[in-house]
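Okay, so here's just one chain, in structure tokens, the form predicted alone.
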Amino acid sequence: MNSFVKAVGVGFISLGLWSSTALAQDSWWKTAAQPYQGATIRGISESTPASKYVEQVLGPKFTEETGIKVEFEATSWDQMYDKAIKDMEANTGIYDFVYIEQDIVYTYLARNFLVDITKSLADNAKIASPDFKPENFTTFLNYFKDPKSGNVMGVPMEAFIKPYLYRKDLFDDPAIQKAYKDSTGADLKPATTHDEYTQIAKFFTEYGADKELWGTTVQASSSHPAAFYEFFESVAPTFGVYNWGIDGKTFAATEANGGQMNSAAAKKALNYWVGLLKYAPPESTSSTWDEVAGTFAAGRAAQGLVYGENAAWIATDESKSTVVGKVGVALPPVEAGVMEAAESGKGYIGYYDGGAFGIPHSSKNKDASLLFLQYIGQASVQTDWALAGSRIVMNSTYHDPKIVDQDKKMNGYYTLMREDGKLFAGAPPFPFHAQVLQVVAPFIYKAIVGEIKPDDALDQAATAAEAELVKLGYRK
């Protein structure tokens, strides 16, 4: 979900670290691919680090092992989407391959937009390669199965949760650690509870007041979905509010009918969240995705909610990054019980993000598009593609000498995925996504300015959800 490549730049692509077990691959891709010679298939993904490996290295070496070309559009998180739908829309075989984000794959597969991956190659043996096992991801591979078939309708190409991230030589230094046990009687440590988050962030930001540090980051972009994402994604279920606040059988959204999104509880986390912006900097109310990352690299913040796409960079390049060797991974702050709820399976404490290509309905070059997809989900190509993007979508890749060595460069950030990412999950099943972020969006916009109050926001976000449903025939 994010657009960042600018900020990590490429240097670190090189051909060079192609694994001698791919090259070994050449004669069974050479063959399988021999119908297609010459074929051009075309994709379109958001800019990711993990979109441009594929664009930059998997891209290149699939059209020189097999003859096909690959033109490949890494463009932002809006455009991705406007054009990929716009084109399955009209059936016009712009695009041969597409990025699937896990939280719209539901909405594509009851518009029928997706090619059944699992049957096609059944249906044609030739092209599916002995490489290519589902069995190899991770669970998250269960985000893009059909919930009706269990057949695979998008390969994945990357995954990660959303930790929470802190300065580790500002916790670790015992100069503030004195003066934040002087200043709260407490000691500084990474929190585990909201009220612990609240009182570091305003300790951090009066004590780098004439330093350009602040005790948070807040993506909270007043005019972008990435608010809305923000909140009911990552913040609201600390709060044990989960699914956005609607129920998922009867597709209530207000307390009064048994929904949860203008609950007590996620009044609460509303009320804590924006209470944030006044321990955040200043760029805060227009920050997306990208800008937090931005925002915690350029050390203007102590700590906060990052996507964990970006903890490699942030955590290892100097080039981009002024906190390297400095970053700090924990598990966000929860209210009581929660932690609990997530550990039975019943909850969750944050979101675990990512996404899959799929085979746009609409493809004129559905074969060699189902050559590419093996292509990119083998074992092989898994590790240096984590390396890029700190994303990992194979269990195997976690074991990996060179994952390994990263990990202890960013203070355990694949450990903490690996033994904790079941504690996170993807977004709710919902087909109707896209319409309820666009009614329910604007009224988190009104609470960030302080135009509403978060409680009436709550209220009127949740009323303006029900009615939605109730237009598009979920509810009656």
The other form holds:
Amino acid sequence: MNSFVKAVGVGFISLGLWSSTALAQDSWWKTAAQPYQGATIRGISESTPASKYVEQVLGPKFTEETGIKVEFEATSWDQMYDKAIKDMEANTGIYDFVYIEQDIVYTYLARNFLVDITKSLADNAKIASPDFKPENFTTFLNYFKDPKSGNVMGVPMEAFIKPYLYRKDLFDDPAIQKAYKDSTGADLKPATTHDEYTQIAKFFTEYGADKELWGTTVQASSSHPAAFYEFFESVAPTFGVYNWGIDGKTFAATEANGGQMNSAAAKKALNYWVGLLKYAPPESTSSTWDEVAGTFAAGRAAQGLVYGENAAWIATDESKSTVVGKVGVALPPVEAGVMEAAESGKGYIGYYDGGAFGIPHSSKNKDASLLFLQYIGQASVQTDWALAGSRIVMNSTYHDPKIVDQDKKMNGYYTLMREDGKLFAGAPPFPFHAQVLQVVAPFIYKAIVGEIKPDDALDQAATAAEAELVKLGYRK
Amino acid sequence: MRQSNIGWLFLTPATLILFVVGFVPFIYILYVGFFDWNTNAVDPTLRWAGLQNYRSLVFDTTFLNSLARTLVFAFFVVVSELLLGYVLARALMADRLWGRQFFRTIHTLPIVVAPIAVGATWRLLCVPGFGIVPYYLKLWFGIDYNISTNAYHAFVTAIIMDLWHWTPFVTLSLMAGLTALPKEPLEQAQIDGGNKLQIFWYVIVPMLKPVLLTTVFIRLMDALRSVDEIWMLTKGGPAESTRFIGLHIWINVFPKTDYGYGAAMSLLTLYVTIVLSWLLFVAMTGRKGGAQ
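Next up, the form predicted in complex with its partner chain. The previous block was the form predicted alone.
Full assembly next; the chain just shown is listed first.
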């Protein structure tokens, strides 16, 4: 009886402590947000699974807790950039927080578009949440720090690698394994080299001729930068061509001047990639990252490089995906020596993609936006966000039981991201990202449609890139 | 004759608005066109370039190709819409046509659809692998239709999409013009023994000229600055095969932030448009300018 009373007592004390803590947390957000009650903050982002979670869940929860209304615009990738950049350039102040993709952050920093979050919180301690701790984030946060001051300029909200997804059900099927062995003399397993990958792609294209199944996805839109990104940030690195083949010090792109854009390795990579189109579904030349995910989810490809932001829904959401329970995850195939270079930190095998929310210098509600960014930067909101958007930006999220459980359903995508994420790297720190992309991409498009040969495409692209860098004043 | 200046007072607000939204930006673009200005350059300030931007344009094959492509596109869509629009206008005016009102309504619907939605819808119809257009073209005619690899398919699809969207506008304009034509000259021509072609060419066309001229001008301007529909349909591809001048300028001005060069391109394109319009005006009216 005595122990029962004690237990009840301890229970009540615990409950009291828990509720007072919860109330204290609530009251912190409410107190901090008091001066901004009734304010509306507007944000813009690419319509990705992670962004949709912010729009549908985190924004309304923040409004409920603080009284600050969040208006969120989730739009297409190009529209997102177009609107955000115009707003910041013209200083109109339409948006209070914007999506900063890892690619563009150096351009935004060079143009002083962003509010320094570290400094702003230090200057205004009243709105600095005790739950927002930059040290809780993964090293992905480093991409959103000002290289000069080390201050945080954006709160990571999306982070993923581009893994090699394959159809586990097909690869594990004994009949298919036998057919593959008979056809190629090799065992059917996820490819680790480009030759193996091509061989598998060819086999499944022939095998699937009457089944609406092809050997591979290719993100090869013949008029959208997605093709540029797939080639330079997912494929070229696996051939040992880094930073788009541009030397970060001399800004040379041609091999003659010390660049790599038209090197033998780059040409081999482009020939390989363009060559995969004959084993890819017909929509591939119209595919951006979204369509590639759609193609794989529709069961139209046996393997492919798919943006990891889509891995969760492809592997677990039966309402959208026909391959639930059939998805295998592996590292992309590489050329000899590339994996070793990545492991030693001298190279990488693909792009570590993602983005953060930052506050434009033109925002008219900077403090209210700072509160919102801290709100979405709390450890407590990360797990459900990760479940919805297969994105992880905090170390603690990896160990959450819900994530561990989802990881099993995703064939270890999160484990791969945690353990091998170091093999991937963010975009090169180029402030001229969009300028060079627009100059080089048309040559990649021409190679895709066969207007010019891949070797010529890279020769011309490297020359054009260098000319653009001279014009911009980076290269003397 | 007494003149009152009060009319000028009424005109002032409109004149001011026109000045602010039309003339000032135009002067600013003219000004920027003489500078080298890229906010992402190492030196992001305006640097005097004189006529360099215009000199570069003359040798810029991508720009010239875009311009030529746009002119070809504009020629095909304007001529086709005019012919098709006239045929449809006559058909929809025929008393014998059963359900005429219903067809008129159906035919007019595309005009109210936003260009961005038109482009998106046509893209869905035409996307290889999923779209019903490639599916049925393959099934019925064995054609491997692919707007993301075949430049010809993409260009023709862009023309057909424009015809679908804007022919109803031409039809409506011509119907209004035809309805307003006086009956007497037509009856007189019939009495004089003119055949249908002669009546069309020597009586209807001259009388319809004001309406034709207005319609052609409107459609020509629209076709020359076509951006949104094409962006949604092909994004200017495959490669650069449907990168019309509007898209090309947009790419240079926004993602590339090459403001000086973009301004020069815009002005040159405007100049070409004005010259073309003037030539068309002269060709259709026989006059070299000015109102009648």
